[in-house]
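Taking the form predicted alone, here's one chain by itself in structure tokens.
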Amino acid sequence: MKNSFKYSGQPPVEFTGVSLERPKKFAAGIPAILSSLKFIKKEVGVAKGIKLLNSINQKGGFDCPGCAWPDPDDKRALLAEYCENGAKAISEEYSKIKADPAFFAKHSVAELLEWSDLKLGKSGRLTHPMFFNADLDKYESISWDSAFDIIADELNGLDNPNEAIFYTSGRTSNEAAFLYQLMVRKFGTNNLPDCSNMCHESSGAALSESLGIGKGSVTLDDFNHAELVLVVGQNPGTNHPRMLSALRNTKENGGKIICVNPLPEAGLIAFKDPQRPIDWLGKGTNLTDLYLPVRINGDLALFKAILFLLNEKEALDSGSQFDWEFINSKTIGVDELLENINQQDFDFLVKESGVNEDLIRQAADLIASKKKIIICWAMGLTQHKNAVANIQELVNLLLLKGSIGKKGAGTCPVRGHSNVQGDRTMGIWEKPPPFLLKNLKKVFDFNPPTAHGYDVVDAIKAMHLKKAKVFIGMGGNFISATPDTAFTAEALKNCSLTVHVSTKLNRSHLIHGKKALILPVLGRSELDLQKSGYQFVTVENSMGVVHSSKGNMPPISDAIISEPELVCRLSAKLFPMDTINWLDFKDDYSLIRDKIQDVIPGFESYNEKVKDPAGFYLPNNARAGDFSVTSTGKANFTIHHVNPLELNPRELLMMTIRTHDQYNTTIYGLNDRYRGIYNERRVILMNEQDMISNGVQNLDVVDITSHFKNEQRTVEKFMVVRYPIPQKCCATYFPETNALVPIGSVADKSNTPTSKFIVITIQKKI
């Protein structure tokens, strides 16, 4: 049926002309430089582009709006303290193309729904607040005061504060996030879902239970001292390219790297550093010493098999493998863990991992000789039903080796959005910790709600059931980031009001409630002038460093405002007789930081500390080797069971992945350069034997159906691409296949959607 995707939240079903090459054998180098320059020239222009690039991630400059990988504590590169995707992100953020009122007058929502995600993103920067006119099916310009009146009226008209959802993306600054959660709790709800719910919530749950802190324990400098780094379920070459420099440093300092991933990724084969011309023409640095092609979600079985082999070695020579001084003084539960390991069937674990036994033994031998071990991971581990168990098994390994709380060792969950960790630190969480509520009450003299609110999945269900009626999104592209796209689209359309705070047009603006607003805000690169002068904001990177970010470019429109100003002006409308003087915060962001230091531990003398261009580290008990904050007062070993994979003969396991021309839901282009797939996104990467079993050949067109309990979901028209992926496994790009992820398929404890573990079948198109 023509346009069947419309209003379902899915991008249009259309092919764009696929071209295939052999996958690349290295990441970065000259191609990354040329790609960056191409984007900058097209989107911004050379002169402005150079000014932007000279400030991005520099001390006293602005933080990249892309990933949360940390900057060096000391010297920064004179050029290229950013990656290819950072250059793409900043070029689109300061695009010379504008999605202004004239643009919206020209295009109806129905027409825009026909556009691809790439075309929507390329429509330019939003310049004015816009309100949806249902009669015309178009967005029209509206004043900021009128927009705030609409939101305040709608919120104050609800029967219960819990009928409102306040979502947050990870690019929101510390100052804006703190004000946002304050406003929401002052309103009377903890409905503060955020993008963490869909990615690293499993990491937070696993680490908090085991180590007493939901963050990683390493610093960037630890990579210089590590004897071994394991990179698990992660593709840093595309998603966190600056991480490759840290891995290169590990290798140059004598360390080894084990890569665990279903796909062989170019960024973990070799790295040509754009900052080192000597690398451009040579082979670069070979990164991976041992590659383990684990089947999708075979990680738990793999690491149990490794622990089984290490335990065998320990039994032959006590103390040769395990750090008993550390274990006895810092941990609890080792006897139960070792008993569980002894009971394992090694052959069963090998089979369930999908990895050849000889490779597993090589991995165990490599780990056996190392004491300073870092384990990094991303969503390849976190988006499974047993995601928390996956991560805690890695923690078990580190605890046995005594590899936490020492230089060159520890946990390293690699976060996505540039301030997603900071937002959580600021209180963006549907499950607020008691200290936060206590301190909010003390500092602001009100009783914040104590009942847990909705996370992302529960928020979608509540909107679908019409238990929640207002959706406000502080950044992000909710419809394209979330699972079960058609279900989520119905949920959003049930709302009486949807509000999206954004810099660029995206599909979420087109799947709206009965009333809808788009509110444009400043980007990271833009100057923020308030009554007290030019302002800066702060962010927290994935290793717990808080530092300032200050734009240096004129705003692209006089009608856009900052996120802190937006929250302050909305709060002043929402609480006209409030004892909190919200507009003072708008005029001077240092006043916000004064309140943050009164509420959030670790931020004492906040305004003084951020004067240091390198920023400051927040306290981290795991980094310090202090586990007294856990429920037992020690680091906790945990026991998990491997369930056998059971698939019907034609069923496959599907995981969603990103292309190289993509960051999260933002599509910069149509190429997946490192994997050799060009000008097409509607593809399914399959093992050659599975292609034969399913009677399909390279570039055949198939429909994909997911199977969960008694439910089926189907997406149409995907091209088969032969790729080196384990048998019975396949991969597709999101958001095109988010529609296959059931709303009810979530991780234990974290409630994260299982976007990396979808049981599917394919049907060849005739």
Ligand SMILES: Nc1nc2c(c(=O)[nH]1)N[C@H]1C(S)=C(S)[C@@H](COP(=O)(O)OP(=O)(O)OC[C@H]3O[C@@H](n4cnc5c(=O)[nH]c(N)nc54)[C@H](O)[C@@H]3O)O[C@H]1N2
Second form
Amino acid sequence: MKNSFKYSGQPPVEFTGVSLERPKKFAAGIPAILSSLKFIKKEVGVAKGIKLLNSINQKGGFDCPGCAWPDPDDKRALLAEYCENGAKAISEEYSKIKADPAFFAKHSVAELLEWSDLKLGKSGRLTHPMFFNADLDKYESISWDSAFDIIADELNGLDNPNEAIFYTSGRTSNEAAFLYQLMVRKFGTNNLPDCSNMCHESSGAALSESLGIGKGSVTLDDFNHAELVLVVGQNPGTNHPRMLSALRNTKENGGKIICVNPLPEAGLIAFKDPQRPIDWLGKGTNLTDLYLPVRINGDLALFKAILFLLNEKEALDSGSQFDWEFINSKTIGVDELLENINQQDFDFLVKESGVNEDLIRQAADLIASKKKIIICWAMGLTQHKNAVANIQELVNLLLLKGSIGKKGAGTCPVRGHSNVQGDRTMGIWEKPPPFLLKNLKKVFDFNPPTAHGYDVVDAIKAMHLKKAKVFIGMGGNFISATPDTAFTAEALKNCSLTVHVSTKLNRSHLIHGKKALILPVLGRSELDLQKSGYQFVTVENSMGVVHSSKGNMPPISDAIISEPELVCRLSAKLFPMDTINWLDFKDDYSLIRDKIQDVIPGFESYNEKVKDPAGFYLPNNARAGDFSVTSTGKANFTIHHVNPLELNPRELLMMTIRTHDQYNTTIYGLNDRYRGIYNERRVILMNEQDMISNGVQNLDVVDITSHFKNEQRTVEKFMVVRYPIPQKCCATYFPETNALVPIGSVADKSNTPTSKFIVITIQKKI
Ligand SMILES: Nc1nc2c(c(=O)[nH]1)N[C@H]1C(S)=C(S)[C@@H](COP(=O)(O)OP(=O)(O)OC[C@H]3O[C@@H](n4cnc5c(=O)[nH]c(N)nc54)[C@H](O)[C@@H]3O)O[C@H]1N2
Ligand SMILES: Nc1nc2c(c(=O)[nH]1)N[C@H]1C(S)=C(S)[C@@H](COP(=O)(O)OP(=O)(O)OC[C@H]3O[C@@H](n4cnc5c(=O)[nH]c(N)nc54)[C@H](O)[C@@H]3O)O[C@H]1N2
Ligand SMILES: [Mo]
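Please supply the coordinates for the form predicted in complex with the ligand, as a counterpart to the form predicted alone shown previously.
Expanding to the full complex; the earlier chain stays at the top.
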């Protein structure tokens, strides 16, 4: 029995009853408002719902746990600063339903494994620490102290600290993240993989090398001044809806927008601002001026083709395209880059991009005259083998245009989790920068380990080889978020102990080690009362603004504790004779911020500065136009090669994407409203020609097999849906098809799984 599909960590194979409509032509508007209200009413109730929404993203309120898009520095929306999917995120978090000890007494792990991700999540909030009882195959309630004893004993029993893995998902606050990395390094390892390893790691690697900082350079206000914004490999209508207001502002100020995406995503076409009643009945603002339907991973070829055309224009009229003053004073490597561009075979680039030549010429014409350009991107660029190259090619374009370090211009990697950027700033990183170790040593008087730790992929491999034996997850849903689900399930089951610090039940709790704990914590929306009074935490958004976040709702259970408290109490058990007074930190979070100030640059007068509810900007060398911190002391142009795509006739390229009704592995509902796909997640979106050549019709059922080197992986039963997607490309939803992403298929330099580039074939079910 233990070999059946469910122990492989995959969601059950069951259809829910699809219905299809045409993809939508605008995002938000009244349907978005109605959808938010429906979720709030069902999950939270109306009165509490209103209280929640009034505080979300307001100054002095709490930070939306949805995405990392920044809040306006000054004027916030009158109604409330949230979006449909923020409302869903908060309804899901502050659910009135509870997964309490009685729930776990009723359902064994074997039974829960049969449940869909939707049903698991809808079991409600976790209310008590739970410990797995192998005899009963059930989780049972346990005291916090006993839970911490179990973890401390297991960790202390390891031969080597590097046998433990400490994962973080990006919702953890700065305070909790700082204490967590301190605990882990004090324990003696840098094994701090995080969701970033699967997300924007490629952006960090690319930008650090090119510009000397792994973060984006723009502020929200830059969108008001940009002449051109490119949105590449990103679906803001669903994943960062409040970004649409910024794009609308660009348009209203006369700027243009180019979108590069295999799919014509609704949010990129037009936008009706749910916060501007005047928009509700009209047609909304048309956003995209030029849409380039790139083939999956055709971006590098596309941008090289654009550079080729710009360079041709520049050769005819020097200075008409490129900003030589900027290039000569701030950059290095332009001659090599332009020589490389000159040598390109333009027709080859056009073919590899999948975009027709006329559109590429239109794009180059639109870019030609612009000097203030912002480029935004997300997972469509970062989850490819050549992801770092993709991003660096965009930086090449910005540098040629002098479009970094000035108003209305710059890099904008749009982050995912609401504090993923802050967690990295706090030291959640398997490759700690030397200054961090030096400062930790100085402030806390110990020798932190210097050897790099495991990232996500290496952590999975280490657990698989039984080189790592304890897995602790600070948030997240490791089994469903990671690649190669069956392989990862084996890895987790090899562990002697798995621990998940969570708010909601998820599949990772069910694919567990020999011993297993679920530890429930407060969410963003809840009041956090400690000895010195109500506490707030701080977070950093996608544009480097650090600000406070304070919940306003009573905790859903008396037995749950905050993440900072959890780390302090565990550390007090783990290091009983320690010189660090861990328990003081939990009583008063301002003491944690004092230490952050001493260790992390840019946090001077931290406690003082966060009193401003709008927060404060961290220093950003790229924004300031200072590239002296790179290896060459200048901004670096980089050269990348376009490899031709080689597919066998039956093979297709598959990307795994999010629906409108999910937050990563949390499934809110079964609809993908903007794409017109309702009540079904097991679908594969295919081009009409590919359907003909594969002999399948709409709603036919197929199995999907991925091919990597000589390995094959198969998932069963997906329904074909005809969709406007370039030929040879197809799309499925994450996490249903994570089992197809090979553990060995990762991006160069960032080691990010290639979740948007999977070579597959389909087999029709008879
Ligand atoms: N509601 C909601 N909000 C979220 C999340 C969520 O799940 N739900 N997740 C959060 C997180 S952690 C993250 S990282 C972000 C993710 O935000 P996105 O990156 O927008 O999320 P994905 O659904 O992965 O979409 C990737 C987009 O890239 C396109 N794409 C795929 N492959 C390629 C390619 O090769 N080239 C180009 N040019 N485009 C490509 C897809 O068609 C899709 O539009 O959103 C954050 N916000
Ligand atoms: N195939 C494929 N795989 C992908 C991606 C993809 O595009 N395609 N995207 C990748 C990306 S971009 C990311 S960021 C990762 C996401 O990976 P993760 O961050 O690991 O996954 P989430 O689904 O965001 O985690 C959800 C769980 O977090 C817990 N949680 C929620 N809020 C809190 C909180 O405040 N505190 C604590 N302690 N727990 C909380 C809940 O229990 C919930 O079940 O997935 C990656 N995986
Ligand atoms: Mo992400």
